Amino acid sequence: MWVIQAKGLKAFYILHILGHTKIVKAVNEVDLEVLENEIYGIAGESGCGKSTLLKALLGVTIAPLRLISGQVLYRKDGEELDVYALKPEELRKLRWTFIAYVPQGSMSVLNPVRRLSRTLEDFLASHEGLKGRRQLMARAKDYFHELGLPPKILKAYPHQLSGGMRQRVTIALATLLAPKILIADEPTTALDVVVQRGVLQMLTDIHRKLANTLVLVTHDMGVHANVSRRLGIMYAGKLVEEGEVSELFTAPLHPYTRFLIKSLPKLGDKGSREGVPGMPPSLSELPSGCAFHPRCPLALPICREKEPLLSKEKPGHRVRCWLYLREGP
């Protein structure tokens, strides 16, 4: 059963500069359900739209950023509950405590000037209110034990920790009330691979201790592979491709999904890897008919002229690709 269900979502940039306006199409009817207790990732090169895809499905749809059309529903104690027409209250009650969301870049988090104690308290009081403050801070300190976080670190402020630390910190702040929901936006960033190992297994045992859902954004294809379970493929502000990750990255169907498995280096192979050709096409400037059709070596005729549509290829495996279309309605 879903958790998060987006119907048809156009979520755009409106830039007036000098005079002229400018329309950057970040988020272009997208449609995709999260499912209860899953790891859902979300894949592509940057400036495709996933941050921006996020940002849309917390509904954090502030200026330039714009909601143009569709829904995000919320389902919670079995009520659906649309994002975008609930009130400002409403919804800042259901961050943090039903869906919460883990930024990129853990100093932008973080109050530089603040010791961590001190945000702690904040965030305990912003949502859990000032009764029982010593009880809660101490269920936090327990908390943040059981993630393996030392209690020392909370006097520290956040320039004297390492990046990775910082980031666990960011991570517990996140999922301190237990939420349904966990959304990370590249949260292995700037991290060195051992590093990166202790984040993503901190987020994994999370999410096996709450029973929650997890929607993870990275680029990092290799990434995907050891912690998602589904997977969907973003490419210029659309999803070309979404399916099991097995069946993903043994049988892409996408062109574009293929050159992003094709690029992940295999032990033992010394070859050369192949990249996507080619650059992304700019979302203000979007090439007519697919967009991905001027880099890919497989482009037909049509490719030029029509959009395909996000078609279901398979079971629980869709595709936006007219080598799996024919053209009609």
Second form
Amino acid sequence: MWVIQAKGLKAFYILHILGHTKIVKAVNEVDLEVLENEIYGIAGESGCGKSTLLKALLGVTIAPLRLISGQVLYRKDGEELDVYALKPEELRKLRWTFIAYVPQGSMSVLNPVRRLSRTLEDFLASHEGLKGRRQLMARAKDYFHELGLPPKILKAYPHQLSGGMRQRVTIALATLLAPKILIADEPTTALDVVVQRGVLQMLTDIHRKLANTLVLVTHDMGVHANVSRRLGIMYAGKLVEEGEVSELFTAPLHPYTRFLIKSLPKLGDKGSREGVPGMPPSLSELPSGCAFHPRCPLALPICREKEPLLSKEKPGHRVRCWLYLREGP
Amino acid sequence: MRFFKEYLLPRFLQFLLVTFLGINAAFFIPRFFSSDPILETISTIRSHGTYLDPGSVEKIISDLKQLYGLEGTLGQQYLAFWRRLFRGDLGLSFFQFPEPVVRLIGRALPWTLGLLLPSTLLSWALGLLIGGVGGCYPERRWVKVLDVISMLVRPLPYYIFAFALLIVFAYVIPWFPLGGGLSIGRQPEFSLQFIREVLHYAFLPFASLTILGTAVMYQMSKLIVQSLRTEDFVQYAQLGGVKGRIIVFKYLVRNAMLPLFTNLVLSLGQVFGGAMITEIVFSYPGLGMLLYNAVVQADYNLILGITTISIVAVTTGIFLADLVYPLLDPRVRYQ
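For comparison with the form predicted alone, produce the structure of the form predicted in complex with the partner chain.
Starting with the chain above, the whole complex follows.
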């Protein structure tokens, strides 16, 4: 059963520059369902709209980002909630108790002049009411202990922690209220590989303990291979392929996914890795037809003219490519 | 001990050095002027029509030289100046002879401090708070009204603003006295009536300083808060459903305080220089008025005395700010 569903989601950045209006189509007709208790990965190059998709899923559209059309639904206690129809206060209450977020670049998301314990307190008190500082502190301490974080760092200021520790603290902060959905945006970027492993371990441990849903965004296909269960590949603001990780890695359908998989290093293989030729398109000036056709070695004449639809190739495996569309246009 | 050696000591030395250089400048700059205070005094006396025979001119010159500490070479004067300074002796005022400069300053200082300390602190705190909240909710109606008011008040030259207040509230509607610190002939005493009178006389100068100061602080604080709102940690707290009140005070205003605190300390140091224009407009008997009269009457000892006091006050303020700052911003550490 799904817990988040996006239907025809379109979120564009609308910029006014010197009288010109520039529209950046960062999230363009995305349909997806994230199931209960799964780890759903989202992958794609930088600037393909991954982070914007997360913002749209969280219901955070601050100008210049605007929701153009579509719906985001949460299923909470069997009830379907339309995120963009909720009142701000209702949405505020859902945050952290139902859906929480680990931001990209957690270096700067903690208040620099407050001790971590105070920041944790702010989040706790805002959702559960102030029940006495000592009680809140005790809870935070227990939770840190549970996650294997030294409780004494609660007394530290953010700048006194290393990057990896700060990322872990941010994850702890996001999961403090046991949310049903955790959305993590590039949680391992800018960390060295040893720390990356620790952070991923922590995320999956929490996922197992809380039996919740984890939406994991990263461009690192290696991370998806190890952690995610289902994977959505994004290209130029659109979902181009989605399926089980095991299937995507062994039998990728979309030419773009194939490039991504081929670029992964393999044990024993000493050949050089090949990247995707060309550059990702600008989201404000998308190519006609399929946005990938200028870089696609298998492009057909129709790819230039018409956009393919996301079709169900096999059960649980969808792809947006003319190579697989049985019915012609 | 590391705190002492690595944080306090360098800052203390810097404080001493800056004070020393500042007082040196105050000592040397008048001596490099082409005008000679002694010859000017004599020509003033002559221009009043007094006949001076050469003998008494010689006598006046040597008396004045002694009075100004201008005897001997520049080196001797310099040493004598520092010797006197350490004894707390700033010389005698020339125009209120033989009153020592220290006593004149001591008499004017309470007026200035009583006027400027509360108005500086109040306008800082008020501007920070209102500006902080205004920066968080720029679309509210009261914020827009305050924006317009501060935009109108701030560019007004202070002397015009103060003068307008004086005309409206002391002349047209005579609620407040036209000037002075107390009614003429009133002796200081400790009574409710006396305090009420002091407050009554101080109200207009205080209001003029506070209104303008608050408007400036409001605009600065609002701008800082508005730029802070786009910081990651603020947006993240908002996204995390942290309550608005906590975000406004503990995230925005708290962080906006850091640059503005430096501002406060500097203006507190400047308090000791007096608010010359305020005190002239409202004929308030503070340091600024004293300095103004000293300049007009070329009372060099008095000018040097007031300058020295304000140099020491500003550098002390900065030194204290350095000591307090790590308490406000944990990223600055005592090391």
